[in-house]
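One chain comes next, on its own, written out as structure tokens in the form predicted alone.
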Amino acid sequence: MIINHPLLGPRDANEFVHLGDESLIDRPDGMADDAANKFHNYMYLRDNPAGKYRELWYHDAGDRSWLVVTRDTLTHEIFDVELARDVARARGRSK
């Protein structure tokens, strides 16, 4: 599978580690009131769905980066690559 970085081109998906839902961006509040019961469903509870899937991929084996890449799970077909940070700052989150 190749992925088309925003930033190098077509890379290798063997570069890259795969880590999951991209929603994993938006960490939960460690001072919330809930915070363990957000961290516990942050990090244990995952989707698994068959179909277009907006996943978070870190390239390891290059720059470092994470990227957001909806994807097929099914076909493995990529339908667009953007860069994580770009997909958090949308959301308001500037890190």
Partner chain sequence: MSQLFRINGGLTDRSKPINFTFNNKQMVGYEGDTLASALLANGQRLVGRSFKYHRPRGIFSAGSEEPNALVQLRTGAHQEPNTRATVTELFDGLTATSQNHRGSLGFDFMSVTDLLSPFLSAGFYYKTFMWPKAFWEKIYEPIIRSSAGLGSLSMLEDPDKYDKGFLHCDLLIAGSGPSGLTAALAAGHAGLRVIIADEDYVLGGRLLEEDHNIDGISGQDWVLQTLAELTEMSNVRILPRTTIYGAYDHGIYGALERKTDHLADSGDKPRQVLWRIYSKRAMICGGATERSIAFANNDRPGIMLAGAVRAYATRYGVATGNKVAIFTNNDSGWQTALELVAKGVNVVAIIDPRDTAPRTHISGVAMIMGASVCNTSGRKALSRIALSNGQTLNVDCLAVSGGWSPNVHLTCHQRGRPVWNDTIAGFVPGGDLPVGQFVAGAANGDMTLGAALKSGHKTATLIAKDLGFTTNSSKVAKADDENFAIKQFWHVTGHKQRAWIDLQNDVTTKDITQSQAEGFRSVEHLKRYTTLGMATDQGKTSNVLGLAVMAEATGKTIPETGTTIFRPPYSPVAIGAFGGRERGQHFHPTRLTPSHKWAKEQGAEFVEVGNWMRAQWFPKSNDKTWRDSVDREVKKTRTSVGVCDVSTLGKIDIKGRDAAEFLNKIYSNPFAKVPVGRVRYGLMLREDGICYDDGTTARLAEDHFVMTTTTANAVLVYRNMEFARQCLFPDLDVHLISTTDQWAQFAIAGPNSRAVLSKIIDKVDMSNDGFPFMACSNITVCDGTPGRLFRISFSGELAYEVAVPVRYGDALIREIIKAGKEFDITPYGTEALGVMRIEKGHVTGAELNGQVTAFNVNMNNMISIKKDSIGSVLSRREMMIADDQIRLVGVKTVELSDSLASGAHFVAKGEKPTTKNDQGWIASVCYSPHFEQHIGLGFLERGHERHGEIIRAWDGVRGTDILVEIVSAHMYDPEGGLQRG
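Positions refer to the first chain, counted from 1. Computed from a predicted model, the values in this text were never measured in an experiment. By rigid core we mean the largest C-alpha set that fits within 1.5 Å across both forms. What changes on going to the form predicted in complex with the partner chain:
Comparing the forms between the two forms, the C-alpha position of D34 differs by 2 angstroms or more, with the core used for superposition.
Relative to the superposed core, A61 shifts its CA atom by less than 2 Å between the two forms.
Core-superposed comparison between the two forms: the C-alpha position of K52 differs by less than 2 Å.
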The other form holds:
Amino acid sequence: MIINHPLLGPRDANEFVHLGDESLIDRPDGMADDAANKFHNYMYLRDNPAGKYRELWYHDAGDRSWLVVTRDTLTHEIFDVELARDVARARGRSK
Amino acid sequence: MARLSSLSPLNGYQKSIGSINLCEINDYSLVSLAIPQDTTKKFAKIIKDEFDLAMPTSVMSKTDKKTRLLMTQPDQIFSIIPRVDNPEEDLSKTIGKAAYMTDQTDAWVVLEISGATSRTALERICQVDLDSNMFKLNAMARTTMEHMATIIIRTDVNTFLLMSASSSAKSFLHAVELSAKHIS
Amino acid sequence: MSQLFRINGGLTDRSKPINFTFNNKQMVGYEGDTLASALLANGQRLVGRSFKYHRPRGIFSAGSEEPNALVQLRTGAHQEPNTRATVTELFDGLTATSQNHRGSLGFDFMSVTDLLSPFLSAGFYYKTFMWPKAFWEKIYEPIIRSSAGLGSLSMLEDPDKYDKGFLHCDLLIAGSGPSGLTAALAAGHAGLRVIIADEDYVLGGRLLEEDHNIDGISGQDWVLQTLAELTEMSNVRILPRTTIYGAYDHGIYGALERKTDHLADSGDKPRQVLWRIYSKRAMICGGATERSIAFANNDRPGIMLAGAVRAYATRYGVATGNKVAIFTNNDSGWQTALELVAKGVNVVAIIDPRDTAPRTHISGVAMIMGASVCNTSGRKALSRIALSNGQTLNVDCLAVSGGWSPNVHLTCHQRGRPVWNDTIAGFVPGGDLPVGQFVAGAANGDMTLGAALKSGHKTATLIAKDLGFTTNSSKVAKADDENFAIKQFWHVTGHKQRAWIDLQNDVTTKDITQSQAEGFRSVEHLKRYTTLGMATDQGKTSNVLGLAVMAEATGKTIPETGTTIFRPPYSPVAIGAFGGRERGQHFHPTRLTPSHKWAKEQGAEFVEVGNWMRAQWFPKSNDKTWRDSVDREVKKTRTSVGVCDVSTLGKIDIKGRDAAEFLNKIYSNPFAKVPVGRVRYGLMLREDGICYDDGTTARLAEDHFVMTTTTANAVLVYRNMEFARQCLFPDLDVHLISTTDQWAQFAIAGPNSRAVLSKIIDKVDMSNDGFPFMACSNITVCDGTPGRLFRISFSGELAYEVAVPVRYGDALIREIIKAGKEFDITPYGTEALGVMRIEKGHVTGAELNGQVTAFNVNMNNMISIKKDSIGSVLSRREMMIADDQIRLVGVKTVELSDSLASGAHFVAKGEKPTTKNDQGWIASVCYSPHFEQHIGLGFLERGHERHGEIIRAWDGVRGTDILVEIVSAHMYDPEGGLQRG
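Right, the form predicted alone is done, so what does the form predicted in complex with the partner chain look like?
What follows is the whole complex; the chain from before opens it.
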């Protein structure tokens, strides 16, 4: 596969490490009252779509960016590649 | 007490294989400069003022005769400067607190490959497209060669700098040498 | 044997004879020959025995589709089985032998299996050999395995070299026939970066094997002219001897280039190179493969594909027989007849099942319309054919054409489904091609030369425009459209004899109808039950024929029956090529420590730890066993001083305004208030609450920490921290960089460590107050070399770690040894390191094995409840902190002479060693020179409350069962006075 890195252009997928669902960005607040439940869902519940899927990849042998890759799990077509840091900020994460 | 003598990863290796020349470069110091959040503009100005260099990009290094700047990851720049004893201290005189500095001189081995067939040899281990229209003079890429993380920089039509981890320098040299032998 | 079948013409060089042997017989061919063409020139018809029935077989095709002529090349370790003679380039000194026979090729003892054929039909091994059940593994299978099959392996290590590589292009063209060449011309002129690859060693495809006119010159001359033009273009790369074997995601193609297979001596260069080709677009110009017609005994040597007979005459100058008949259901067979006659080959008859007038007039040839070949005879080679009209003909070669199947293989590698085209009677690529892939020429069903030239040019021009190149007005080469009309005539019926469909797997029409009768209705099942289309040729000449016969048997059409599709590789690729150069010690990179050279000089034994080579122990001449060395290193360190290279530990530089806050989130214990100049032990959890890694982290400045990780987890911890930094806390000002390879770091441990270090370090107050336990500082050593000093202890002794940039590491270890000489300093390796940490009760990967929690290792108090850190919430789950959970303990053998093994289970005295009674396990063991007995660390239910208890350590794997005493994990200096002193 080729991943079109937003800063570097097309790079072979063998430079990357795959992690999983984009929702891993949405880590709950550990000090909240219902933290235990929220963390259970965060850790163990995933969609498993046959089709478009947003997932985290890490450019391990490259610029060490975490990326959010939107990929079709059936055809491997890649629709979009974003810097995960930008996605995280857009989803309200900060410090 | 005598001061400690230094030993480079490949002990000053130099060799010609067919029309390819390989040589270890070890007369530099390398410091990573991490740019604090939200201060990129300030940092760029200092680079301009002190080195008279534009900010490098993720795919293109900047260089004058003395210094080469590489953007190795977002907010991180490698500066390659002539060898000094304590490069962090040396650079902080000019850069001050505009970047967090980490000496990386010894973390890398730098191998220069040159000669008419250098690209043909690199085809065997480098998956980055080195066509001169795609990978121009001073272009750089962080990639992997034979499972070793590598930075490649084009310094001339047929000359490239290859940087890889110093601890696996001998394995890295073997990979490059073998490529040269296989095509010569 | 002289070359009795050589005729005039062809592309072989008659001035360059080549000597080779086949089954030890000396033969001569010419440069440009394949092994097959040279064998045919020498009159060698019988070249092998068939897979199942050991029937005599001859050369069937002239290309990579060959099912029969599989031979063994070379001898000794270089021997290679199952090589297709039809694509093997002849070289001087080539040795080839036939395979799959016992006794000689001419008299094969195993040919008795042919008489047993009624018992060996489709799926025979599922049925005949079912009972008694026990016979399968011991008797039936070994017999079947040794009697069926192909060539044999040398059983020696492959001495050849292989390599890999990466190529990039705008347009990859697979195949160099007329469509491929015109495409390369058009794309090359437009300025695209083009790679054109062909499996053959001469480019031109069927233009080499048939006589045509293009633009007023001969097809062969047009090829030469075109190649000359392409060679001039710096943007076109021509790869002969290169098979595009697979189409992968996003325009990546796999290619195998045979570099030195055709040379007598490789010159120590790689035999083959496996290329990964990155293409923006790809054109499949793979042409078409001819198929046969099934009739009784259609497998004798001398029965060949018509196109192959034509190729041997036209390209190689070889007549495949003295009396040739042609059996064809389509017009290409007639062109073959015309071309053979023109070259002086004796064609006696052309037999065509179509009930029409002859397609053209060929003088001197019997033109028999509306008839078919219904049987053949000749024991080891064809001698006679019988026709449906009652005629018999004496012939030694029968050229058969059942039509042409487009080579759609590469269009199917991403589940593309070919569709049936009735006009050409073949499957053509469907609409669902891999992204960026196009097909032209015969592979696309453009079966005539004129159409192939046009489609190649047109497709390449479209691609060029699509990629933003300006296409100039390069002319399309022109040629006539030859006739290609075909009748869908698949097999000759009305006989009880075997008619072969798949020659390689010995699958006959009967096998197809039988499997259909037994209920195998899907083509995929048919394939697996009969083995149709399996093995090295993957059914290139047989698949469509098999489908057609199956369709007929079920009363369905071919589109209704469907087709199996193809996976990579297009043709066989040696495993060695996939391995490439990564074999032996080059399977992975090797990392060397800064003291490696010195350690080698000391005669150290090394151990692989991940990619690292670490000194395991340093033998001395008095040491009789490795244990003597390790015991000595431990004792000397504990009583005086020892030194160990610990540079392999992961080191991460953490800088930024928010570095402390960041570490507070990464580590479960508090880090925000670590003072500058101090080190703290940190515990890292996974988000699910399981222990992940541990290590010490030093604060060298307000905004600067240096973290150490375990050697094994360095990369993973770094990755996880980048994840936290970029994805979880994107606005924290914190920056990471690995400094593992920057620093040479040595642990100096033992009561005399302070005295040794004081001689090396410049101007540091080394007193216990001046530099207490867990202190750290930037320092200089040996008169000015910058370095770092940490007072940390893994051994439990008074100990330090001193670090300098790697280039000084070799000099520093020599200085340390020099400075320690008066204290008889000992270097120690990973074994002694392990012994001392077990004595001290420090955990490593053996304990933090991905299953245990902080609670299990008695470190629950290290999980701060005042802050949110990775893993802290889920570490508090009820079951993970329940009272009856396992806890870290120390163990000592009750009998001093007993030894321990890790992996032993704790079982109470008098109880059976069952899963139910399992109370925990031993994780690490060693012989302790300090306690003078075997000790270990393990996990035991409620272990923290059970110190002093005697329990069994039962090891079912090694068959031991001994008594051990449970003690605190902190066996050596439990109060820690030594390391603080």
